[in-house]
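Below sits a lone chain in C-alpha coordinates, taken as the form predicted on its own.
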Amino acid sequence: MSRWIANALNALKDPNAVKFGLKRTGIRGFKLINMFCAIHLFTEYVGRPSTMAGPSMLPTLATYGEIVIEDRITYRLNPSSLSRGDLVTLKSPVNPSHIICKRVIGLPGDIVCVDPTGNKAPSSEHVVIPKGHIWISGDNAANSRDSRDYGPVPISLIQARLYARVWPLKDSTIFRNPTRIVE
(Lines of atoms letter the chains of each structure in order from A and count residues from 1; the text may use other names and numbers.)
(Lines give C-alpha, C1' and ligand atoms only; values in the text may rest on other atoms or scores of the structure.)
Protein backbone atom coordinates (compact mmCIF):
# COMPACT_ATOMS: atom_id res chain seq x y z
CA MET A 1 0.00 0.00 0.00
CA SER A 2 2.77 2.44 0.92
CA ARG A 3 4.49 1.68 -2.39
CA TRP A 4 1.34 2.70 -4.28
CA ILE A 5 1.13 5.97 -2.31
CA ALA A 6 4.81 6.68 -3.00
CA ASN A 7 4.30 6.13 -6.74
CA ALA A 8 1.23 8.40 -6.71
CA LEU A 9 3.16 11.16 -4.92
CA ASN A 10 6.06 10.85 -7.39
CA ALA A 11 3.60 11.12 -10.28
CA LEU A 12 2.21 14.35 -8.81
CA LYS A 13 5.72 15.88 -8.87
CA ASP A 14 5.83 15.52 -12.67
CA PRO A 15 3.81 18.45 -14.14
CA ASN A 16 3.23 16.62 -17.44
CA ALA A 17 1.68 13.65 -15.63
CA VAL A 18 -0.71 15.94 -13.74
CA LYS A 19 -1.78 17.71 -16.95
CA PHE A 20 -2.29 14.41 -18.73
CA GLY A 21 -4.33 13.02 -15.81
CA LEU A 22 -6.54 16.12 -15.64
CA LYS A 23 -7.01 16.16 -19.40
CA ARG A 24 -7.94 12.46 -19.46
CA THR A 25 -10.34 12.89 -16.54
CA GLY A 26 -11.90 15.97 -18.15
CA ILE A 27 -12.48 14.17 -21.47
CA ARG A 28 -14.02 11.16 -19.69
CA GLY A 29 -16.27 13.45 -17.65
CA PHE A 30 -17.31 15.34 -20.78
CA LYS A 31 -18.18 12.08 -22.56
CA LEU A 32 -20.19 10.92 -19.56
CA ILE A 33 -22.15 14.19 -19.44
CA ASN A 34 -22.81 13.96 -23.19
CA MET A 35 -24.10 10.40 -22.79
CA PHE A 36 -26.52 11.42 -20.03
CA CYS A 37 -27.73 14.39 -22.09
CA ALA A 38 -28.35 12.12 -25.09
CA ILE A 39 -30.28 9.63 -22.93
CA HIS A 40 -32.37 12.44 -21.43
CA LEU A 41 -33.18 13.93 -24.84
CA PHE A 42 -34.09 10.53 -26.26
CA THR A 43 -36.39 9.56 -23.39
CA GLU A 44 -38.02 12.99 -23.20
CA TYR A 45 -38.66 13.54 -26.92
CA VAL A 46 -38.44 10.23 -28.80
CA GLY A 47 -39.58 7.32 -26.64
CA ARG A 48 -39.02 5.48 -23.42
CA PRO A 49 -40.02 2.44 -21.41
CA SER A 50 -42.60 3.03 -18.66
CA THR A 51 -44.21 0.88 -16.01
CA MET A 52 -47.99 0.65 -15.84
CA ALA A 53 -50.01 0.27 -12.66
CA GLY A 54 -53.69 0.46 -11.80
CA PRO A 55 -56.93 -1.31 -12.69
CA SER A 56 -58.42 1.28 -15.04
CA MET A 57 -57.06 -0.28 -18.25
CA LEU A 58 -57.96 -3.92 -17.58
CA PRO A 59 -57.97 -6.15 -19.65
CA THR A 60 -55.68 -4.28 -22.07
CA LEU A 61 -53.06 -3.67 -19.37
CA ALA A 62 -52.60 -5.57 -16.11
CA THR A 63 -52.92 -3.85 -12.75
CA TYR A 64 -49.14 -3.90 -12.19
CA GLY A 65 -45.88 -5.33 -13.48
CA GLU A 66 -46.14 -4.39 -17.15
CA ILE A 67 -43.58 -2.35 -19.04
CA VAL A 68 -44.62 -0.51 -22.18
CA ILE A 69 -42.79 1.58 -24.76
CA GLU A 70 -44.07 5.13 -25.15
CA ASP A 71 -43.85 6.75 -28.60
CA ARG A 72 -43.30 10.41 -27.76
CA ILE A 73 -42.04 11.72 -31.10
CA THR A 74 -44.93 10.86 -33.43
CA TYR A 75 -47.46 12.96 -31.55
CA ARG A 76 -44.98 15.84 -31.12
CA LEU A 77 -44.16 15.97 -34.83
CA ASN A 78 -47.70 15.30 -36.05
CA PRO A 79 -50.39 16.13 -33.45
CA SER A 80 -53.12 15.43 -36.01
CA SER A 81 -52.05 11.75 -36.01
CA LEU A 82 -54.02 11.29 -32.77
CA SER A 83 -57.10 9.17 -33.44
CA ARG A 84 -59.98 7.56 -31.61
CA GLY A 85 -58.95 4.31 -29.94
CA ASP A 86 -55.31 5.31 -29.34
CA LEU A 87 -53.80 4.48 -25.96
CA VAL A 88 -52.15 7.61 -24.56
CA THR A 89 -50.30 8.70 -21.46
CA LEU A 90 -51.11 12.15 -20.16
CA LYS A 91 -50.81 14.34 -17.12
CA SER A 92 -53.77 13.85 -14.83
CA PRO A 93 -56.17 16.82 -15.04
CA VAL A 94 -56.84 16.41 -11.31
CA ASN A 95 -53.23 15.94 -10.15
CA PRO A 96 -50.65 17.08 -12.76
CA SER A 97 -47.83 15.34 -10.90
CA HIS A 98 -49.39 11.96 -11.87
CA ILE A 99 -49.21 10.41 -15.32
CA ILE A 100 -52.26 8.39 -16.35
CA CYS A 101 -52.93 5.99 -19.22
CA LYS A 102 -56.29 6.06 -21.02
CA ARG A 103 -57.91 5.41 -24.39
CA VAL A 104 -58.95 8.30 -26.65
CA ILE A 105 -62.72 8.07 -27.19
CA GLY A 106 -63.49 11.41 -28.84
CA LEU A 107 -61.68 14.20 -30.68
CA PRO A 108 -62.50 17.91 -30.96
CA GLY A 109 -65.96 18.42 -32.46
CA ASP A 110 -67.18 14.89 -31.70
CA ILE A 111 -70.41 14.30 -29.83
CA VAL A 112 -69.92 11.62 -27.17
CA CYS A 113 -72.17 9.94 -24.65
CA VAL A 114 -70.93 11.06 -21.24
CA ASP A 115 -71.41 7.63 -19.65
CA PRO A 116 -72.71 4.77 -21.79
CA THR A 117 -72.80 2.54 -18.69
CA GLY A 118 -75.11 4.94 -16.83
CA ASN A 119 -73.07 4.57 -13.61
CA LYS A 120 -71.78 8.14 -13.32
CA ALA A 121 -74.24 10.08 -15.48
CA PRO A 122 -77.49 9.34 -17.33
CA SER A 123 -76.75 7.34 -20.49
CA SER A 124 -78.80 9.87 -22.47
CA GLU A 125 -76.43 12.76 -21.61
CA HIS A 126 -74.18 13.82 -24.50
CA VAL A 127 -71.49 16.46 -24.85
CA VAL A 128 -69.71 18.18 -27.76
CA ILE A 129 -65.96 18.06 -27.28
CA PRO A 130 -64.54 21.59 -27.59
CA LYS A 131 -61.60 22.56 -29.79
CA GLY A 132 -58.25 21.64 -28.23
CA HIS A 133 -59.74 18.87 -26.06
CA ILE A 134 -60.27 15.10 -26.18
CA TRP A 135 -62.51 12.62 -24.38
CA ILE A 136 -60.65 9.78 -22.62
CA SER A 137 -61.79 6.63 -20.90
CA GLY A 138 -60.29 3.61 -19.18
CA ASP A 139 -61.06 0.21 -20.66
CA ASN A 140 -62.31 -0.93 -17.24
CA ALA A 141 -65.12 1.64 -16.84
CA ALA A 142 -66.09 0.45 -13.36
CA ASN A 143 -62.59 1.22 -11.98
CA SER A 144 -61.60 4.23 -14.06
CA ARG A 145 -61.44 7.91 -13.26
CA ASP A 146 -61.66 9.58 -16.65
CA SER A 147 -63.59 12.13 -18.74
CA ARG A 148 -66.83 10.90 -17.21
CA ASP A 149 -65.55 12.47 -13.97
CA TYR A 150 -63.69 15.56 -15.17
CA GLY A 151 -65.06 16.21 -18.66
CA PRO A 152 -63.07 16.92 -21.83
CA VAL A 153 -59.30 16.96 -21.31
CA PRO A 154 -56.93 19.49 -22.92
CA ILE A 155 -54.87 17.92 -25.70
CA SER A 156 -51.82 19.69 -24.28
CA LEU A 157 -51.78 17.20 -21.37
CA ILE A 158 -50.91 14.30 -23.70
CA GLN A 159 -47.37 13.02 -23.16
CA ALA A 160 -47.14 10.05 -25.53
CA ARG A 161 -48.90 7.26 -27.37
CA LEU A 162 -48.32 3.69 -26.20
CA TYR A 163 -46.48 1.73 -28.85
CA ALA A 164 -45.91 -1.74 -27.38
CA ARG A 165 -45.96 -3.89 -24.27
CA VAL A 166 -42.53 -5.46 -23.74
CA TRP A 167 -42.92 -7.05 -20.30
CA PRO A 168 -43.91 -9.69 -19.38
CA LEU A 169 -42.42 -11.31 -22.46
CA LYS A 170 -45.25 -13.81 -22.88
CA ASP A 171 -47.70 -10.90 -23.27
CA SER A 172 -45.53 -8.72 -25.55
CA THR A 173 -47.49 -6.99 -28.25
CA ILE A 174 -47.56 -3.96 -30.47
CA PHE A 175 -50.66 -1.92 -29.75
CA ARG A 176 -52.86 -1.55 -32.80
CA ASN A 177 -55.78 0.84 -32.85
CA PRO A 178 -58.92 -1.35 -32.86
CA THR A 179 -61.27 1.50 -33.82
CA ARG A 180 -62.96 1.26 -37.21
CA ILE A 181 -64.85 4.28 -38.52
CA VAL A 182 -67.88 3.63 -40.67
CA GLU A 183 -69.07 6.63 -42.65
Contents of the next structure:
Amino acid sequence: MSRWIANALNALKDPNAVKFGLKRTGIRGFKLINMFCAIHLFTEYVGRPSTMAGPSMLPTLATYGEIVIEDRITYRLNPSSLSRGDLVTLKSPVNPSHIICKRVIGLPGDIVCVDPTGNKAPSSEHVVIPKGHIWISGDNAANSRDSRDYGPVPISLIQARLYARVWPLKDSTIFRNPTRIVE
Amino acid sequence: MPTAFVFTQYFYGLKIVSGRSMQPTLNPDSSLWRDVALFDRFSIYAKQKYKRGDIVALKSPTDPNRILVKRIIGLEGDIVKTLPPYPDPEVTVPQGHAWIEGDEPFHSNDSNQFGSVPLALIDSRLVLVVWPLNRFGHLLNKPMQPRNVESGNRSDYRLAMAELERERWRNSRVVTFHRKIDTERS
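If the one shown is the form predicted on its own, what is the structure of the form predicted together with its partner chain?
The complete assembly is shown below, putting the previous chain first.
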Protein backbone atom coordinates (compact mmCIF):
# COMPACT_ATOMS: atom_id res chain seq x y z
CA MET A 1 0.00 0.00 0.00
CA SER A 2 2.77 2.42 0.94
CA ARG A 3 4.67 1.32 -2.16
CA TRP A 4 1.68 2.21 -4.28
CA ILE A 5 1.52 5.66 -2.68
CA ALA A 6 5.27 6.13 -3.21
CA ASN A 7 4.91 5.12 -6.86
CA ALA A 8 2.01 7.50 -7.36
CA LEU A 9 3.91 10.38 -5.77
CA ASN A 10 6.92 9.64 -7.98
CA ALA A 11 4.74 9.60 -11.04
CA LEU A 12 3.28 12.99 -10.11
CA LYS A 13 6.72 14.55 -10.22
CA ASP A 14 6.93 13.99 -13.97
CA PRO A 15 4.66 16.57 -15.71
CA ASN A 16 4.24 14.45 -18.84
CA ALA A 17 2.97 11.54 -16.80
CA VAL A 18 0.28 13.69 -15.19
CA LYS A 19 -0.92 14.88 -18.57
CA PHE A 20 -0.93 11.33 -19.89
CA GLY A 21 -2.84 10.13 -16.87
CA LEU A 22 -5.47 12.85 -17.21
CA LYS A 23 -5.80 12.22 -20.92
CA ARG A 24 -6.32 8.53 -20.30
CA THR A 25 -8.95 9.24 -17.66
CA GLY A 26 -10.63 11.68 -19.99
CA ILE A 27 -10.77 9.19 -22.81
CA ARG A 28 -12.06 6.46 -20.52
CA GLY A 29 -14.73 8.81 -19.20
CA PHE A 30 -15.77 9.70 -22.70
CA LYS A 31 -15.94 6.04 -23.66
CA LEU A 32 -18.13 5.42 -20.63
CA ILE A 33 -20.48 8.21 -21.59
CA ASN A 34 -20.55 6.86 -25.12
CA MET A 35 -21.48 3.42 -23.86
CA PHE A 36 -24.30 4.81 -21.73
CA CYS A 37 -25.60 6.73 -24.70
CA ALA A 38 -25.45 3.66 -26.93
CA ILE A 39 -27.33 1.58 -24.38
CA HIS A 40 -29.87 4.35 -24.00
CA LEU A 41 -30.37 4.57 -27.76
CA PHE A 42 -30.88 0.82 -27.92
CA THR A 43 -33.54 0.91 -25.25
CA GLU A 44 -35.25 3.85 -26.91
CA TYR A 45 -35.28 2.65 -30.49
CA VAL A 46 -34.95 -1.13 -30.54
CA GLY A 47 -36.59 -2.59 -27.46
CA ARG A 48 -36.43 -2.83 -23.73
CA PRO A 49 -37.94 -4.51 -20.70
CA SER A 50 -40.35 -2.49 -18.61
CA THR A 51 -42.66 -2.95 -15.65
CA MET A 52 -46.41 -2.82 -15.92
CA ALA A 53 -48.77 -1.38 -13.34
CA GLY A 54 -52.51 -0.86 -13.15
CA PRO A 55 -55.68 -2.90 -13.46
CA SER A 56 -56.85 -1.70 -16.84
CA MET A 57 -55.43 -4.63 -18.79
CA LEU A 58 -56.65 -7.54 -16.67
CA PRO A 59 -56.63 -10.48 -17.33
CA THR A 60 -53.92 -10.03 -19.97
CA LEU A 61 -51.59 -8.18 -17.63
CA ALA A 62 -51.71 -8.30 -13.85
CA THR A 63 -52.08 -5.21 -11.68
CA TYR A 64 -48.49 -5.13 -10.53
CA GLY A 65 -45.21 -6.98 -10.54
CA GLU A 66 -44.93 -7.96 -14.19
CA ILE A 67 -42.07 -7.26 -16.56
CA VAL A 68 -42.64 -7.26 -20.31
CA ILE A 69 -40.42 -6.68 -23.31
CA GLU A 70 -41.38 -3.72 -25.44
CA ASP A 71 -40.53 -3.83 -29.10
CA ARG A 72 -39.86 -0.33 -30.36
CA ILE A 73 -38.41 -1.06 -33.75
CA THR A 74 -41.27 -2.83 -35.53
CA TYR A 75 -43.47 0.24 -35.79
CA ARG A 76 -40.54 2.41 -36.82
CA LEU A 77 -39.41 0.16 -39.64
CA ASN A 78 -42.87 -0.92 -40.73
CA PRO A 79 -45.58 1.53 -39.62
CA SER A 80 -48.24 -0.34 -41.58
CA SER A 81 -47.78 -3.39 -39.35
CA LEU A 82 -50.02 -1.71 -36.78
CA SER A 83 -53.11 -3.92 -36.69
CA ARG A 84 -56.30 -4.24 -34.70
CA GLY A 85 -55.71 -6.23 -31.54
CA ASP A 86 -52.09 -5.22 -30.99
CA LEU A 87 -50.98 -4.43 -27.47
CA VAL A 88 -49.27 -1.05 -27.58
CA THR A 89 -47.72 1.40 -25.17
CA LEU A 90 -48.29 5.05 -25.91
CA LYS A 91 -47.98 8.45 -24.29
CA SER A 92 -51.18 9.43 -22.56
CA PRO A 93 -53.17 12.11 -24.40
CA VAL A 94 -54.35 13.61 -21.12
CA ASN A 95 -50.99 13.70 -19.37
CA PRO A 96 -47.83 13.97 -21.47
CA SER A 97 -45.63 12.46 -18.79
CA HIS A 98 -47.60 9.21 -18.41
CA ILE A 99 -47.16 6.12 -20.52
CA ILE A 100 -50.20 3.87 -20.86
CA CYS A 101 -50.63 0.39 -22.26
CA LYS A 102 -53.78 -0.47 -24.18
CA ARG A 103 -55.02 -2.55 -27.09
CA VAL A 104 -55.66 -1.17 -30.57
CA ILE A 105 -59.31 -1.66 -31.49
CA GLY A 106 -59.75 0.52 -34.56
CA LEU A 107 -57.56 1.90 -37.33
CA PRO A 108 -58.09 5.12 -39.33
CA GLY A 109 -61.34 4.99 -41.27
CA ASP A 110 -63.01 2.39 -39.09
CA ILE A 111 -66.42 2.99 -37.55
CA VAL A 112 -66.29 2.09 -33.85
CA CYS A 113 -69.14 1.66 -31.41
CA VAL A 114 -68.03 3.83 -28.50
CA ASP A 115 -69.42 1.75 -25.63
CA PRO A 116 -71.72 -1.20 -26.32
CA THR A 117 -72.54 -1.49 -22.63
CA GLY A 118 -73.86 2.05 -22.51
CA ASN A 119 -71.81 3.08 -19.45
CA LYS A 120 -69.80 5.92 -20.90
CA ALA A 121 -71.85 6.75 -23.97
CA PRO A 122 -75.20 5.72 -25.42
CA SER A 123 -74.81 2.23 -26.84
CA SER A 124 -75.86 3.36 -30.29
CA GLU A 125 -73.16 6.03 -30.57
CA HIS A 126 -70.62 5.33 -33.29
CA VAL A 127 -67.49 7.26 -34.23
CA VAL A 128 -65.59 7.36 -37.52
CA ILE A 129 -61.89 7.31 -36.71
CA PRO A 130 -60.17 10.24 -38.46
CA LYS A 131 -57.02 9.97 -40.55
CA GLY A 132 -53.89 9.37 -38.52
CA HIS A 133 -55.76 8.29 -35.37
CA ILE A 134 -56.58 4.96 -33.69
CA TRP A 135 -59.09 3.74 -31.14
CA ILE A 136 -57.61 2.12 -28.06
CA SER A 137 -59.25 0.18 -25.28
CA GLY A 138 -58.13 -1.53 -22.10
CA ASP A 139 -58.94 -5.23 -21.75
CA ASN A 140 -60.57 -4.59 -18.37
CA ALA A 141 -63.27 -2.34 -19.75
CA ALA A 142 -64.88 -1.71 -16.38
CA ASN A 143 -61.71 -0.15 -14.94
CA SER A 144 -59.95 1.51 -17.82
CA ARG A 145 -59.64 5.07 -19.05
CA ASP A 146 -59.27 4.82 -22.78
CA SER A 147 -60.72 6.03 -26.05
CA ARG A 148 -64.22 5.78 -24.64
CA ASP A 149 -63.26 8.75 -22.46
CA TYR A 150 -60.99 10.82 -24.67
CA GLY A 151 -61.79 9.72 -28.19
CA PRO A 152 -59.45 8.58 -30.96
CA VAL A 153 -55.76 9.20 -30.27
CA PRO A 154 -53.11 10.13 -32.86
CA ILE A 155 -50.91 7.30 -34.09
CA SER A 156 -47.83 9.46 -33.35
CA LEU A 157 -48.35 8.89 -29.64
CA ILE A 158 -47.55 5.17 -29.95
CA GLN A 159 -44.18 4.28 -28.42
CA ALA A 160 -43.84 0.50 -28.64
CA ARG A 161 -45.55 -2.84 -29.16
CA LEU A 162 -45.58 -5.37 -26.34
CA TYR A 163 -43.73 -8.46 -27.43
CA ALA A 164 -43.62 -10.87 -24.52
CA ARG A 165 -43.96 -11.15 -20.78
CA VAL A 166 -40.77 -12.31 -19.06
CA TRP A 167 -41.63 -12.08 -15.35
CA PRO A 168 -43.07 -13.92 -13.45
CA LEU A 169 -41.30 -16.78 -15.16
CA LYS A 170 -44.17 -19.22 -14.88
CA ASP A 171 -46.41 -16.83 -16.79
CA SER A 172 -43.97 -15.91 -19.53
CA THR A 173 -45.64 -15.81 -22.93
CA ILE A 174 -45.22 -14.16 -26.28
CA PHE A 175 -48.22 -11.92 -26.90
CA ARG A 176 -50.08 -12.94 -30.01
CA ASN A 177 -52.80 -11.00 -31.73
CA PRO A 178 -56.07 -12.58 -30.59
CA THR A 179 -58.27 -10.87 -33.16
CA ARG A 180 -60.84 -12.91 -35.02
CA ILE A 181 -62.76 -11.32 -37.86
CA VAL A 182 -66.42 -12.26 -37.67
CA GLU A 183 -68.31 -11.93 -40.93
CA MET B 1 -21.23 9.12 -32.10
CA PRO B 2 -24.06 7.85 -29.89
CA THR B 3 -23.30 10.76 -27.58
CA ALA B 4 -23.84 13.26 -30.37
CA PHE B 5 -27.11 11.59 -31.32
CA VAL B 6 -28.35 11.63 -27.74
CA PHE B 7 -27.33 15.27 -27.53
CA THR B 8 -29.54 16.23 -30.44
CA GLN B 9 -32.36 14.05 -29.17
CA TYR B 10 -32.44 15.39 -25.65
CA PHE B 11 -30.89 18.81 -25.76
CA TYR B 12 -30.61 20.92 -28.86
CA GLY B 13 -30.80 20.37 -32.59
CA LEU B 14 -30.95 22.41 -35.75
CA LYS B 15 -33.93 22.03 -38.01
CA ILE B 16 -34.90 23.52 -41.36
CA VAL B 17 -38.33 25.13 -41.39
CA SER B 18 -40.25 24.97 -44.65
CA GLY B 19 -43.66 26.22 -45.64
CA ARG B 20 -45.66 29.39 -45.37
CA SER B 21 -47.76 28.72 -42.31
CA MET B 22 -45.59 30.73 -39.94
CA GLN B 23 -45.17 33.84 -42.07
CA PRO B 24 -44.05 36.49 -41.44
CA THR B 25 -42.34 35.24 -38.29
CA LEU B 26 -40.50 32.39 -40.05
CA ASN B 27 -39.75 32.05 -43.79
CA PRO B 28 -40.93 35.52 -44.77
CA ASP B 29 -41.38 36.28 -48.44
CA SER B 30 -38.42 38.64 -48.27
CA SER B 31 -36.03 35.78 -47.58
CA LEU B 32 -34.46 33.62 -50.29
CA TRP B 33 -33.65 30.69 -48.03
CA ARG B 34 -35.73 28.52 -45.78
CA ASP B 35 -35.04 29.39 -42.18
CA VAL B 36 -32.81 27.16 -40.12
CA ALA B 37 -33.60 27.32 -36.43
CA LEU B 38 -32.28 25.91 -33.19
CA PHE B 39 -34.79 23.76 -31.37
CA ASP B 40 -34.61 22.85 -27.72
CA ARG B 41 -35.83 19.39 -26.72
CA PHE B 42 -34.69 19.60 -23.11
CA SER B 43 -37.40 21.94 -21.92
CA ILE B 44 -40.04 19.67 -23.41
CA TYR B 45 -38.76 16.20 -22.49
CA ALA B 46 -37.15 16.91 -19.14
CA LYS B 47 -38.83 20.01 -17.78
CA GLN B 48 -42.17 19.68 -19.60
CA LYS B 49 -42.55 23.41 -19.73
CA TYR B 50 -45.15 24.46 -22.27
CA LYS B 51 -45.82 28.19 -22.55
CA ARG B 52 -48.41 30.10 -24.52
CA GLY B 53 -46.74 31.96 -27.35
CA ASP B 54 -43.90 29.46 -27.80
CA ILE B 55 -43.18 28.25 -31.29
CA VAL B 56 -42.92 24.47 -31.13
CA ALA B 57 -42.27 21.57 -33.45
CA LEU B 58 -44.79 18.77 -33.06
CA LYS B 59 -45.74 15.54 -34.79
CA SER B 60 -48.78 16.01 -36.94
CA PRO B 61 -51.90 14.28 -35.59
CA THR B 62 -53.20 13.56 -39.06
CA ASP B 63 -49.99 12.25 -40.60
CA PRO B 64 -47.58 10.41 -38.26
CA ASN B 65 -44.58 11.05 -40.53
CA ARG B 66 -44.91 14.81 -40.65
CA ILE B 67 -43.58 17.45 -38.28
CA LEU B 68 -45.31 20.80 -38.03
CA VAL B 69 -43.91 24.05 -36.67
CA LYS B 70 -46.63 26.11 -35.03
CA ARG B 71 -47.26 28.39 -32.07
CA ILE B 72 -48.98 27.36 -28.84
CA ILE B 73 -51.99 29.64 -28.47
CA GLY B 74 -53.84 27.97 -25.63
CA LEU B 75 -53.17 25.34 -22.98
CA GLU B 76 -55.57 23.13 -21.09
CA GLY B 77 -58.59 24.91 -19.68
CA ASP B 78 -58.25 27.98 -21.89
CA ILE B 79 -61.17 29.17 -23.97
CA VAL B 80 -59.96 30.00 -27.48
CA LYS B 81 -61.86 31.85 -30.21
CA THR B 82 -61.32 29.75 -33.29
CA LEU B 83 -60.83 30.71 -36.92
CA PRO B 84 -62.54 29.15 -39.95
CA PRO B 85 -62.79 26.29 -40.92
CA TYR B 86 -63.26 25.13 -37.35
CA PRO B 87 -66.98 24.43 -36.80
CA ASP B 88 -67.40 25.96 -33.31
CA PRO B 89 -66.73 29.66 -32.66
CA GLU B 90 -65.19 28.97 -29.23
CA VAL B 91 -63.52 25.90 -27.80
CA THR B 92 -62.30 24.91 -24.36
CA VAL B 93 -59.00 23.12 -24.57
CA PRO B 94 -59.32 19.72 -22.83
CA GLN B 95 -56.95 18.43 -20.17
CA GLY B 96 -53.51 17.47 -21.45
CA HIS B 97 -54.09 19.19 -24.81
CA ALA B 98 -52.99 22.42 -26.48
CA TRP B 99 -54.37 24.69 -29.18
CA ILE B 100 -51.74 25.42 -31.80
CA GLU B 101 -51.89 27.82 -34.71
CA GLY B 102 -49.61 29.04 -37.42
CA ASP B 103 -48.97 32.77 -37.66
CA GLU B 104 -50.38 32.91 -41.20
CA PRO B 105 -54.04 32.00 -40.69
CA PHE B 106 -54.87 31.49 -44.36
CA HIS B 107 -52.15 28.97 -45.16
CA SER B 108 -51.91 26.96 -42.00
CA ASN B 109 -52.70 23.33 -41.23
CA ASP B 110 -53.23 23.75 -37.53
CA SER B 111 -55.76 23.33 -34.72
CA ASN B 112 -58.34 25.16 -36.77
CA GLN B 113 -58.27 22.14 -39.07
CA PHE B 114 -57.91 19.25 -36.65
CA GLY B 115 -58.73 20.63 -33.19
CA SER B 116 -56.72 20.50 -29.96
CA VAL B 117 -53.67 18.28 -30.00
CA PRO B 118 -52.35 16.23 -27.05
CA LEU B 119 -49.33 17.82 -25.39
CA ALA B 120 -47.44 14.54 -25.81
CA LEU B 121 -47.15 15.21 -29.55
CA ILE B 122 -45.03 18.29 -28.98
CA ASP B 123 -41.41 17.54 -29.74
CA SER B 124 -39.27 20.65 -29.26
CA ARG B 125 -39.35 24.38 -28.73
CA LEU B 126 -37.83 26.94 -31.05
CA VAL B 127 -35.08 28.94 -29.36
CA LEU B 128 -33.70 31.16 -32.09
CA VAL B 129 -33.31 31.46 -35.81
CA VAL B 130 -29.81 30.58 -37.00
CA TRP B 131 -30.00 31.21 -40.76
CA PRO B 132 -30.26 33.52 -42.70
CA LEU B 133 -27.72 35.63 -40.93
CA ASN B 134 -29.59 38.90 -41.24
CA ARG B 135 -32.29 37.39 -39.04
CA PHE B 136 -29.95 35.57 -36.71
CA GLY B 137 -31.08 35.60 -33.11
CA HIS B 138 -34.63 36.53 -34.17
CA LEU B 139 -37.21 35.41 -31.63
CA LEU B 140 -34.62 34.98 -28.90
CA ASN B 141 -35.76 37.96 -26.85
CA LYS B 142 -39.46 38.36 -26.59
CA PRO B 143 -41.54 40.43 -26.64
CA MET B 144 -40.06 43.10 -28.79
CA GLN B 145 -41.07 46.50 -27.56
CA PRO B 146 -41.15 49.36 -30.06
CA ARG B 147 -39.39 51.52 -27.46
CA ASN B 148 -36.26 49.40 -27.76
CA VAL B 149 -35.89 50.00 -31.47
CA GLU B 150 -33.78 52.97 -32.47
CA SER B 151 -36.08 55.73 -33.51
CA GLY B 152 -34.00 56.60 -36.55
CA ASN B 153 -34.86 53.38 -38.42
CA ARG B 154 -38.43 53.67 -39.69
CA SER B 155 -38.91 50.24 -41.20
CA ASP B 156 -37.62 48.46 -38.11
CA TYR B 157 -40.10 50.39 -36.01
CA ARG B 158 -42.96 49.51 -38.30
CA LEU B 159 -42.00 45.83 -38.31
CA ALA B 160 -41.71 45.77 -34.54
CA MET B 161 -45.09 47.46 -34.17
CA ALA B 162 -46.64 44.97 -36.60
CA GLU B 163 -45.25 42.08 -34.61
CA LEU B 164 -46.60 43.57 -31.40
CA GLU B 165 -50.02 44.00 -33.00
CA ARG B 166 -50.08 40.38 -34.11
CA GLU B 167 -49.14 39.24 -30.62
CA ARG B 168 -51.89 41.36 -29.10
CA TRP B 169 -54.41 39.95 -31.55
CA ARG B 170 -53.37 36.40 -30.70
CA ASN B 171 -53.61 37.03 -26.97
CA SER B 172 -57.01 38.68 -27.32
CA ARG B 173 -58.50 35.49 -28.69
CA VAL B 174 -57.60 33.42 -25.62
CA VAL B 175 -59.15 33.50 -22.17
CA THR B 176 -56.55 31.85 -19.98
CA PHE B 177 -57.48 29.41 -17.29
CA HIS B 178 -56.36 30.51 -13.85
CA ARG B 179 -55.37 27.59 -11.71
CA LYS B 180 -55.60 27.80 -7.95
CA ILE B 181 -52.09 27.70 -6.54
CA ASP B 182 -51.74 24.76 -4.18
CA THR B 183 -49.97 26.80 -1.52
CA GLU B 184 -53.19 28.69 -0.86
CA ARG B 185 -54.68 25.63 0.74
CA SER B 186 -53.97 24.66 4.38
